[in-house]
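First comes one chain, alone, set out as structure tokens in the form predicted alone.
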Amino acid sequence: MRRLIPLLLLAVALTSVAQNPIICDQFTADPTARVFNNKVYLYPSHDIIPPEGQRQDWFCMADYHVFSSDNLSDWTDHGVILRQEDVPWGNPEGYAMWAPDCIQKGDKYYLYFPDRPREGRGFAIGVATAERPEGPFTCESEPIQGVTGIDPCVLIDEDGIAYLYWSGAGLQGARLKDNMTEIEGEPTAEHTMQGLPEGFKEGPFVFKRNGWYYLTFPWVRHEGGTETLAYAMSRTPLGPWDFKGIIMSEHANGCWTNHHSLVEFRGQWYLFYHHNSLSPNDDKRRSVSIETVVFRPDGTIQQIYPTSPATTQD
């Protein structure tokens, strides 16, 4: 009976999630899910068809939408919350509004996002703030100084200390100051996460559960391969990390990227990720899907297999 009850609960959780992908009227990728005010808010990037003059075979993103749901089946699109033209320091024609994150501290919501700067090369990470999770958001006049890269993620620990994680030269992390717009010290080699496997890594998402910190990330484990979702665990927020393995294998149809977040909602953990199920001939236009997550007694994560129509390799 003890084993039957968790299985019944899992079945209820599975039936409560809408058929994948969850948003079908636009392309959504790189989903960060957060629970605010007893709702799940989804902050994805927004893939679009490249306009004339832009590279046609690459990622193209000009703005961010936010979606919310109280049942994971019915999603409300709150519209555009930030455009590339709204970023004072960003390139208004960069089309590089890649994977974002949003976190609440006090009575403010902080949106973290990458963008190409007006001057120079590469990416910087900016911050926009709002009084509500759906905005409107107001962008800071400058990006986070000393941080170069993409895919920001923020963890606020139980003691109130916040940490920023990002992809640059590998996966990096640093403590944020109380203002949430500056890091403590300068990024150096010591900010690189230690204990992770060889191979291309990006898109860190960090969360805490039962005293364990989980660093999860897209990982290309084979030369010339595509991305898996993998993870490592630690007793401290910046590691060193103990690599544990795969959360989700490579997409079977060759979709090159995956990107994700994990969130607990009403007692059940969920994985949000993307796949090109709405654009099977174009893996630069992706769509968000959801799966349930099962943790073993030791805290490790059972491998997740996508439900239709997304599929992965064995």
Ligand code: FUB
Given for the second form:
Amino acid sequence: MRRLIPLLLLAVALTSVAQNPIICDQFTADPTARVFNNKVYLYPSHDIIPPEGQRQDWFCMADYHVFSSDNLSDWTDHGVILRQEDVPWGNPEGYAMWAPDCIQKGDKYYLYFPDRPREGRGFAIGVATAERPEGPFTCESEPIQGVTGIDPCVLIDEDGIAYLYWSGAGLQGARLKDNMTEIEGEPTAEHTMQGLPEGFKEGPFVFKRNGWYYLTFPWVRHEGGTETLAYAMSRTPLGPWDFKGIIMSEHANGCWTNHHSLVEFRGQWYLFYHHNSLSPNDDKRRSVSIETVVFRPDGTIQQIYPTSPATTQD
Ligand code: FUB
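Alternative state: the form predicted in complex with this ligand, after the form predicted alone:
Time for the whole complex; same chain goes first.
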């Protein structure tokens, strides 16, 4: 009986997850799921078909929507929460609102997002704040100083200290100041996470469970390959990390990217990830799916095999 109960709980969780992909009236990618006020809020990138004049075979994103659900099946679209034109330091025609994150501290919600600056090259990471998870969000006048790159993720530890992780030259991590808009220490300091294998890495998502920090990330394990989802564990928030392996293997249809978050909701952990299910001939227009996650007794994660329509190589 003691063995049956977890299996029954898992079966209930599986049947309560929506059919994949979960949002079908627009493209959604790079999903960060967070639990606020006993609901799951989803902060994805919003892939669009590139307008004329933009590169047609590349990512194209002009704004963010936020979605919420209290059963993981029915999702409410709260509409646009930030547009590229609303970013004071951003290029209003950059179409580069890539993977975001949102976190609550006190009575404020902080949206972290990459964008192309008006001046110069590359990406910076901005912060916008709101009083509610669905916005409206107001953007800070400058991006985070000393941080260049994409795919921000924020962890607030049990002691209240916040950490920012992002993808620059490799995966980076730094402590955030209490104001949540600046990193501690010298901007030029070495922030690269130690202990990770070779292979292009982006999209860090860090969470804590039972005293373990998990650094999860898309990882290309073979030269010329596409992205898996992989992870490493540590007893400290900035590593060094002990690489553990694959969470989800490469998409079987060649969709180059995957990007994800893991979240616990009502006692069950879920993986949110993306696949080009709604645009099989275009892997830059992606859609979010959900699977359940199983942790082994030692804290490691069982490999996840996506449910239809996504399939993986193994
Ligand atoms: O969505 C644009 C980029 O594709 C993200 O920043 C990466 O993580 C990859 O999913």
